[in-house]
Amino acid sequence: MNSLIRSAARCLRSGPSVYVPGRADGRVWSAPARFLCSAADLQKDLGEMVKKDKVVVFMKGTPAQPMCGFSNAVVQILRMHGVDDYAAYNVLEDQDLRQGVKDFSNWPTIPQVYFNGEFVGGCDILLQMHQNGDLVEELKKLGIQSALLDAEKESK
């Protein structure tokens, strides 16, 4: 028995925690996200993850201190848009996680976004989109206005 828990503790570990901001307070709460034992698992937890939110963000860092200029820029981004409300997973504190994603999204690099379980891109991809304009028509599909859009509407 004492094995058996044993083996079931070193399987168990608690994973990364999940940044959402929109609390009425301004405050960001954090969580622990998963609990994972196999690569199976750790796959079959990101099909999750990605699907619980809106918009999902695996980056560098938190949204309140991002600890690289692409995460950075995928932050900015967003906040650009009035998109605040979002889940953000740092994959510096799970290795795992951080090459779980790369595996379950085929993408090779950091930060990566989703739309409603839906693999968007990274930092250039989610830039560009931005800059021709599909970021705004994207957010509109998920039920959020783009500031970017009222922006425009106070100026004329």
Contents of the next structure:
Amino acid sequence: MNSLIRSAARCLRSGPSVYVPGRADGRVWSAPARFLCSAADLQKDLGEMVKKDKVVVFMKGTPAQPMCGFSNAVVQILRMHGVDDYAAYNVLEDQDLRQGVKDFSNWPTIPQVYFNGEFVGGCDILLQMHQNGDLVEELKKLGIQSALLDAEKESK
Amino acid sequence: MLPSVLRCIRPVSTCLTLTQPLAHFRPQMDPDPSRPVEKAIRTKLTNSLKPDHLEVHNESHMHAVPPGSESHFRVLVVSSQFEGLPLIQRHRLVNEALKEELSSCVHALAIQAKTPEQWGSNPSLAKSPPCMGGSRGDHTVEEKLKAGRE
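Having seen the form predicted alone, could you now give me the structure of the form predicted in complex with its partner chain?
Below: every chain and molecule of the assembly, starting with the one above.
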């Protein structure tokens, strides 16, 4: 919440754009009006956005209402692992963000997943990580216990 | 022994009509010349990654785009150039090879990048998730489709 106030204050002061993510757990703040900003500002913002939360997803639509099958797959996979508290940015709301994140990650498609500020990949990679067990390990490194591990323990 | 031999010599075409409408059947080795994007993808991936096995599937018909579009693709690349590389590096190699298509007419690209060993132990093509209509009314997709037709 503090970071939101800080970024809103910054917005009023100097006029850069502020991106407000929808929270996967359902709380959504409405995005403030976009101010004009340079591409460089956007890249700087993105650098901060991907580090602000442990898990960050750039997607089409929102976790509650994905607008693309591949974005939905990412949401479903994270949900399966019990990851509900992550930052989700809807690129359909902002064409500059949509292109900006592709430039930032040097990755041509959406969705895009970041763990601890590091680009992980898109839907295909997340799916393969889920299938081969790597996702559980990566979440552990973030300090997130996958729900699938709990389910495994209960079945034993 | 005899029944299985008879099964083998049954004409292939009857098998195909049972499983797939003929209109969608495209032999992988014979790309349709009226599908320039698919051809370009195949050529570029072949030249840059020298794959042991390559599949290029146009999945545009599964999405909210006009029939005959070349906007959504799934590729399966089996190449020894992927040995020792993490998934993200493999995908970046594919993205790099198809940079031009991805910045112009290709809107979505699903990638499977396997080493020959991985392909040998699991020779399967993943399935794309169902479309949720995001391309409908999306002007950037319309622009890409226009770019593909020009």
